[in-house]
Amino acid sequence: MIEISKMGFQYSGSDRMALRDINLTIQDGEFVGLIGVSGAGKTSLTHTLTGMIPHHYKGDFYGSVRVNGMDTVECRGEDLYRIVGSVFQDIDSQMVASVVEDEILYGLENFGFSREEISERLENVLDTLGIRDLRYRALSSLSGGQKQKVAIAAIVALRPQIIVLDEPTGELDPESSLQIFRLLRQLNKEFGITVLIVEQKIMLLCEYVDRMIVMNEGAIVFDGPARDVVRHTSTFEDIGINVPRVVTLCGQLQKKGLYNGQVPLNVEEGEKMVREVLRGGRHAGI
């Protein structure tokens, strides 16, 4: 479980708070999406979970961040890394090897697992992520989506309880982005891994996450089920976040009194909403 209480952080040399009065609890097994404009504090928040703030990025730190009861300021990095795995926005900067198999083996060997355990985990993760055919490929020959899968595989092989990802689909095409989210949902549902993902593609968040957190200027603005959060379209527009078109259409129909059902989160639900409105219009003689 992640527990953040009255937490704030200001980078050394900065004249403003990067994070302000963050109070947040994430239960084991949740799939949480984090969204906000550039500079909202999303990446900084993820850094507090991995211990990079305040150990790597220096500044003034307030409050507390606990992961499975461990204070991220006081605990050893090695202890935290066994629980929290992270995938960076710049995936190439995370790669340490030149071949897929070696990239996955790197973390396992550094954590001192036995040869038998390493072999078992390698074989398992290749199958789980569907990348067995990439095993001996050079990382430089992979597509962006394939690299993301390898990066996630290297983390999953360590079997962390929590995975934190910072915009993993930023450079990917729509189909590759869907593949990454499907994979994350599989890891979340089948293995109970807690997933916290920073993402700008709000339609993907709406469809896949259990919970959505919206940040602005270092603070949490909204936190709740995606369907409840995206109702606040005017606030989203004020802070510069585009809501899905089906949500905008829903708001317009509700204002005109034509629809009073649940907010649609994807195209299929949007189509259902439109059909319901059209049926209502015909019944009213419109």
Second form
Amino acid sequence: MIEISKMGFQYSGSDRMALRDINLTIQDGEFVGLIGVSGAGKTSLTHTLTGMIPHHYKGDFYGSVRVNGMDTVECRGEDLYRIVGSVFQDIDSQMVASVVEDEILYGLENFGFSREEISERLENVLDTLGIRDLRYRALSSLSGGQKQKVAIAAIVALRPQIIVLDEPTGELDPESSLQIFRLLRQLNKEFGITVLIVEQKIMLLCEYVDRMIVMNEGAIVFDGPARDVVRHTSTFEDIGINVPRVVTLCGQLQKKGLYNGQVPLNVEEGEKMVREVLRGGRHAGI
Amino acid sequence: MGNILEFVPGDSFLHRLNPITKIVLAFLFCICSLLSNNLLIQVGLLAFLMIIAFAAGIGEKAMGLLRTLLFFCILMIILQLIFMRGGVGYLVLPGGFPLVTSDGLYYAALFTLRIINATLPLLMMFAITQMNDLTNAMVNRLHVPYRYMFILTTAFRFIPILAGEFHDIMDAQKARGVEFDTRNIFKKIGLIVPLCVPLLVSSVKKVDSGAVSAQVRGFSLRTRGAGYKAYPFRLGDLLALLLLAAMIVLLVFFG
Ligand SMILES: Nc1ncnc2c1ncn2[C@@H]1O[C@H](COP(=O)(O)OP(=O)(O)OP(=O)(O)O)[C@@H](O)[C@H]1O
Ligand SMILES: [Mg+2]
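Pass me the form predicted in complex with its partner chain as well; I've looked at the form predicted alone already.
First the chain shown before, then all remaining chains and molecules of the complex.
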């Protein structure tokens, strides 16, 4: 469980707070999406969960962040890394090896698992992520989507309770992005891993996450089920995040009093909404 | 073209040697080339290297490396030709001044071969050794601190990443109308130097995020025996080392 209370952070040398008054609780097994424009503080927030803020990235830190009851400022980093696994924004620089297999082995070796344990986990994760055929490939020869899967595999192999991913689909095509989300949902449902994903593509978040957090200028603006959050279309516009078109359409229909059902989150639900509105119109004789 | 230090996968005798053996062999070969002043022996050494390269399936890579090295030797070849003035003169200019001499040719060839024979084995070593294996073997077997080996591997790993980054920055500048394909070398340098600052900033960021990523994956917990793969010394290692030791002995007495 993640419990953040009254947390704030200012990078040393910076003249404004990168994170402000963050209060956030994430239960075990949740699938949470984090969205916000560039510079909103998404990456900074993820760094507080591993204690990299304030231990590695120095600055003024306020409030507290607890992971499974451990205070990230006071506890040993090593204890934290066993619980929280991180996939970072920059795919290339986070790789430590030149071959897929070695990349996955890296963390396993570091944490000192036995040889049997390592080989079992390695085989397992290759199947879970469906990357067995990439096992002996050079990382430099992989596509963006494949690399991202390897990066996730290297973390999943460590079997963390929480996985934090910073824009893993940032450089991927739509199909690979979908694959990553499906994979994360599978990890979330099958193994009960808590997933916190930073993502710019709001449609993907709407479709997959249980809970959506919107950040702006270092603070949390909205936090709740995607359906409730996306309703605030005008705030989204002010912040500069594009809302899915079905949601905008729904807002307009509601304003005209033509629709008062639930907010549609994908194309199918949008279609349902439109049909409903048309049927209602016919009844009213329009 | 790819990175000249890039690993070429394979399953040859050389590939399967212990990484430490490979690096020692490369150094022994360098010593061989430095021991001999005989042009024929240098030619023989280069031929031997090439045979090894083709046997290990990195023949093309070795040829490419050879061309690159030759290019770097051009200046030295010219200097040798100008300054070594003994022996028979060829291409005599009016006034009796020979453009090149037999001594000049001989030494130009000798030194070029020597430099190639001393560097090519090391470059070839990288083509058949994965940095990871080298790191693990050095840490497990030779007890080199992991920290230092990690720095070394990271440096190698970042060469292509930074090269790519540099390329991107150049492209971004080209898109803004900066013309890098100018013939004037000074103008070109003048255009490239300002790019070094953004490159430096972004590379520091990348190296830093690499370090953070290693850290959260347990970098500081790693112990000497942490490797999953074992790096035993086998008979093949011994034989290869003996062969090169014998070559050195022969060269000391007869080279
Ligand atoms: N290492 C650092 N030192 C100083 N300031 C930083 C550092 N990293 C981030 N910042 C600042 O903190 C603020 C939040 O940055 P952060 O990287 O968390 O945003 P983000 O939401 O992840 O943005 P993006 O979508 O571009 O990744 C920004 O104003 C940024 O300039
Ligand atoms: Mg970010």
